[in-house]
Every structure is written in structure tokens, then in C-alpha cells.
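One chain follows as C-alpha cells, the form predicted alone.
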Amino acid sequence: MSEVRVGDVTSPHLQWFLDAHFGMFIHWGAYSALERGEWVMNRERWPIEEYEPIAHAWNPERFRPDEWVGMAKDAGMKYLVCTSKHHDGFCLFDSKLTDYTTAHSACGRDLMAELAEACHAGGLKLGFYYSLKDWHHPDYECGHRGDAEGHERFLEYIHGQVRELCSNYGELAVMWYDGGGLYDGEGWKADEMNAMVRELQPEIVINNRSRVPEDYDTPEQHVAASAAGRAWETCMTMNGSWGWHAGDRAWKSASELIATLVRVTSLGGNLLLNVGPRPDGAFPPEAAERLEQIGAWMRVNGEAIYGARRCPLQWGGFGQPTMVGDALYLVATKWLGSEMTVGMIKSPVARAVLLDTDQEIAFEQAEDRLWLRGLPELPPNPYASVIRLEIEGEPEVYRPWL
């Protein structure tokens, strides 16, 4: 038998994203009165002179941005990033480069304003999503046509707007691109972009969505994780639509949802968990509904989350494992009943507790197993019950046979 041992390699500014692991993404925008997704415009093929309409009659009377603050915060979400402008190019941000704006509209408010305000002052990471696609602007596709100074009137208009994002809303966390896909880092000037940001905001997180690595990796819709040392954050909808979608019902349970994210934080990663709220601003009931869920069961086993690194052990019967420390926990969404086999952990147990009842467990260890004994028939937790297994030193594990 062999040993593994898994460490990381963090940057200063990136510590808080690492430590993180759980944060609320929001799709949100005048696309959502049409209610059929984020892509609506594109898909239905929606010309501009009908899509404007739309977009200037959009009125979302029902945001109330410190519901939003509190519903992540309950939740145990540390971070929260916010759709600023999507494809459709409609800002719902006080931009002085268009009047294609939220606070130009009947709406007649920043909404980003307001929303960063409530973060603030709820002590909840800000984030913003930009993209760098846009359909509205009419040099878009200029670098793609060959117009070379369209896109210089492009470029010159997208890295203005981001330093309106990073310069009239306080501190910002984030920086979340996205449509970057029309040209590579050099078309869009992604070096020059990022530096700015970074000179307006020093301590912030950005993706690598400008088409340059920069900080983190972000997979869509699915679990990938990067490569030790390089972060990254999976981002994925409670049921299929981004953006608020009434016809879809495929709402994924909250023990689905809390499998994830513990997956997801098991490989090193996070989760940015989406809500798209209804054309007034209101979280659809069923998105409600399922961060209440999983608030609940963060509240007993968060610490099974907060501050974790890749684990070294990656597989069990019972689920999913994650590290925190010289913390091993056992998350069981397959409860075994009252005995569980852990194979391959070398390193000595000194102390196993489950954490819904504080109740100290029985255990054997021999070589690469462990034997946890006189553990309640039923699951005490209705989503995923956790046992955390206190190491002495640096948790080690085997590797498993070939």
C-alpha cells in the first residue's frame, strides 16, 4: 500500500474564495418578464426594435435586495454574484455609456446599487456577473467582420462599463465574465481589462471567462475539478433554466442539491448555486423552499464545509467525505444503518461524533479500515447525515487497489 497526501496552492487574495465553497448566483434581468430564460431573445429571434419595448417596461416591484441578502446568508451562502448585464445588453446598472439601463426605464432605478448596498451592509461578498457578449450593441461583431475600429468603439464601451462596476459599488469580490466566446483573450484585451480591475479592486476574484486564465476555473451544469492548486467553482441551476423560466418545473430536491455541493467541496471546488427570481424580483417559492432546506442542514454541519481542502479520500459507500484541518467528516447520504466501513484512512482516529445528535461513536481501527459501531438505525438527518472523524495529524489515506 501507498500513501497520498494532498496539499494546495493558495494565493493571499483567493483565501476567502477557497474557504468559502457556497455562494448564490443570480439570473436576472428584463428577459425574465418573458418568462421563458436568459437566451430568449437570441432563441425566438427577437429583433431589437421589439426587444426594447421589453426591456424599457421592465418594473420589478417586488425586489427587495435584503431578502435576497438574507435568504443566501440563511442559506450559508458566503458570497453572492449578480447578473449586471447579460447577452441581451440591457444593464441593470446606472451606466453614463448607454441609456439601455434599468435606471433609464420604467424600472427608474440602479439595481445594482441597491443590491450592493444590501450586501454590505448584510456582510454578504458581492459579486458581479458582466457579459462581454452583447446583442443590443451594434458593434458586437465588428473584430468578428473585420471592422477593426468597431471593435476598438466595442472594446472601448465593454471596459468602460467594467469600470463602472468596479468603481460606483463599493468593494467587490467578484468579478464573474461570461460570453467571451466570439474572441480570444487578446480580442477582447482581457490583460488590459483585468488589470484595471484589479488596480480598482485589489482584493477581488475574477473567472477565467475573458478568455485568460486568471483566478479560477468555472464549470457549467456539471462537477469538474481543476488541478491541485488551481481553483475553481461549478455553477449550476436548482432545476434547468438559468433565468426565471415558468414553464420549468424539473426542480432539483434539496438532498440532490446538498449531494453537490458536497461533492463539489470533497474535490477542493465551490458551489455558485443560481436562483432565478420572477419578473418582480420575488424567488420563485420552490427556490425559496430548497435554501431553507439546506440552511437548516448547514446549521448542524456546516463545519463540514467552511474551510475545506481536496480530501484525500474521494470515495465511501455511505458518500462523500471532505476535510477540514486534521478533520476528516463522513457525509452519509447512503445511511448503512448501525455499522459503517471506512476503507483506506491511515492515518490514527482519535474521536468519531455525529454532529445532529453530539453523540460520541464507537470505532475500530484496523490497518486500512475503520468500523463505526452503535450508529442509529434510521438517518437522523432527512438529507445527509455527518460524522466527523478527529485525526491525529495530517489526515493520510491509501490508495486504493488497482
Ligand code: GLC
The other form holds:
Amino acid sequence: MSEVRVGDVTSPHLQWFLDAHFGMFIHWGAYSALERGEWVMNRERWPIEEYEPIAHAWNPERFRPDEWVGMAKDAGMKYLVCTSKHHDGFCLFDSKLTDYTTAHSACGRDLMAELAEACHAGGLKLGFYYSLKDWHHPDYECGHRGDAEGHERFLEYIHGQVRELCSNYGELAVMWYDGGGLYDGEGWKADEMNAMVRELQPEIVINNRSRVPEDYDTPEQHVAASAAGRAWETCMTMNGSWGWHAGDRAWKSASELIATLVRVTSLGGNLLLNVGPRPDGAFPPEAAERLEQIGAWMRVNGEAIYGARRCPLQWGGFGQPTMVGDALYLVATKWLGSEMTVGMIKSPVARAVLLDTDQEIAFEQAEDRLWLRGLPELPPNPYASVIRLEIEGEPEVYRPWL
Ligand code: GLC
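Next, report the structure of the form predicted in complex with this ligand; the form predicted alone has already been given.
Starting with the chain above, the whole complex follows.
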């Protein structure tokens, strides 16, 4: 086993994460049955006694985790993070610490065990989302009220469940905490908890939402690169909701989602793109369609994404460049016709290739300008057309005018 240097982008345990750039987030739980997003219990002020029967009755008969895994892989995603417990406190895994789980309800299944099996069988890295916030647990607010004993009980519960998640589901690639706002890192005894996680899962990557920085930052619904040397991942919805919301029709287009993936990749980050499965476990057709479209794009252009590191060139009238090793990829989300001018590239370009057709592109380079000629008049790719610039040595760029 290699040495783990927490939060250090040169640490071996982070390399797969930095290479991957694209993962699937899944928000799914008893709230999905109410079809109004994962905050419905809180937003509509459901008393626990009224919400519990919803949770106990939830029985997702169309849950086919191997299909989820297949769709994620076909979309070009390298990992999957699923809500094992959201803020409503209802667990999608079997727990010795509570009966408020799918294993003890009408469903009668450990849904996370089934998902873990499918991920392991399909070779897709698995992460668990785990909410520290818990609207169901009687002790959740104890610490807030100054009841130290109650808070200790709550921490025992939380730490105990995290231990279960890290012990019973084989190899975990990511621990994705959320909802830690009520207490600080000390209040959660986060250092202790994460040390336990790393002992049980030595290669795991841990996000920053247990109120300590750990391995990576998690900008939500927007793209924000962390300072150089720090890993980060934007999580984003495909419409406006995380959990299934029947009334939300504001789906983003595949072009928009691909442009976001490229922008994130260009800045050295990851995109964790969310799907909110229907109550029965099926992906909404709108989500499935977008995943297929992104997958089709990735099959041709994935080499511009995987293994990319933060690109020194962040400008271009065509869209966004990415950098993988010695290559610069010009990802043209805006097609400029048969001639394309690119500024700022300092390193000599050896070769230019249009990925869609594998066609070599004629070019001329003079000082800080590069002209690509004889390109198709119309964009060869419906989403974004990519040109690979092969460069000798690490790509260098000029500083932009101020
Ligand atoms: C927020 C929300 C939550 C969602 C999460 C995803 O913290 O409370 O519903 O799961 O962000 O990043």
C-alpha cells in the first residue's frame, strides 16, 4: 500500500480521482416517493410520525443497480456516489444501530449492498454519501442545546454508521459527507471519525463536508476551482433538483452539461453529475437520454478529459482547452468555421488532429498566434468538436494581455 498524504494532490491515493474527472451522483431515498425533492420533509414540515410510514412503505421494485452502473459507465463516468442516508435519516443500508432502514421496512433489502455488488462487479468505483444532519434522530440537536450526553450518543450513532459503511460493502473509493452545518469539525469529532475511515479503507478519498478539509473541496451547483495543489469536485444537478421531483422540467441540455464537464476539467476539477432516480428505482428518461448523449461524446472525445490536469491556457473564442500530458485539446463548444485562430500558445505545435474524423489539420504558427485551416465549415460534432494539438514537452503559454 502506498503512502497517503491527505489533501495533497501529489499523493498516490488521489491520482485516480484527479484522472477521472467525471462521476455520477445519485440522490435517492424514501423522499423520492413524495416526488418533491429530498428536502420535502423539512420544507413541508412533515412531523416524524407522518413521514415514517412513507419511509416504511417505500419499496423500489424496479431497482436494478447493474443498470445504473451500466448507464454510468456508458456515459464515461469513472465513479458513483449514492446517498446511503440523506437528511431525513432513513437508511438505504442495513444498520445495527437503527431499524429505520430499508432492510427493516416493506422494502426488506439492503439497497447499498446491492449497489456495492453491482459496482464491484462492473468495475465502477463506489462512494457513499452520508448525511451528518439527521431530522429523524432524537439526539441530533442535543449538542446545539448544550446536552453533552445526548450529543455523545448522537456521535456514537454517526461514527458507528460510518464504521458500518466502511466495513460491510467492500472497497469504498469515496466518503462523501454532507449536512455538517450544525457543528464544527470538533463538534463532529471529525478527525477521529476520518482516521477510523482511513483505517478501514486505506485508499479512500474523503470530501470536505465533515467540517475539516480532508482531500477535496465540493463547490455545489457552480464551478469554482480551488487554489493550485488542492483537489475539488463540482456537484451539479441535471435539472434543478437532487432528489426526484416530478414537477421539475428544467433539464439542462447535453451540450450544456458537456461544456460544464470541459470547463471543470480545464480547471483541474471533477464533475459529479446528479441523477435523481424515480421512486421505483428507474432513472428518469430525461436523465437516461442525457447520459447517452454525453456517453456518445465521451467515446470520441474522452481522451481530452481523462488524465487531464489544470490547463495553463484558459482562453479561446472557440470554447475551452484542456491539457493531458503533452497534448492540448481545443474543445470547440463554439464552432468558428473552416479557420480557427488560437492565441497564447508558446510551445511549438507538432501536429493537429480533429478527433471526430481523425483528420490531420493544417496549421501555421507565428509567435503567439496559431491558425488552423481547412476545418469543416459546420461543426463535425453536435455537442463540441475537439482538436488535439500535439506539443513537444509540457505545454507553455504566453501570459494574456491585461
Ligand atoms: C446540500 C443539500 C442536499 C444535497 C447536497 C448535494 O447540502 O442539503 O440536499 O444533497 O447539497 O451537494
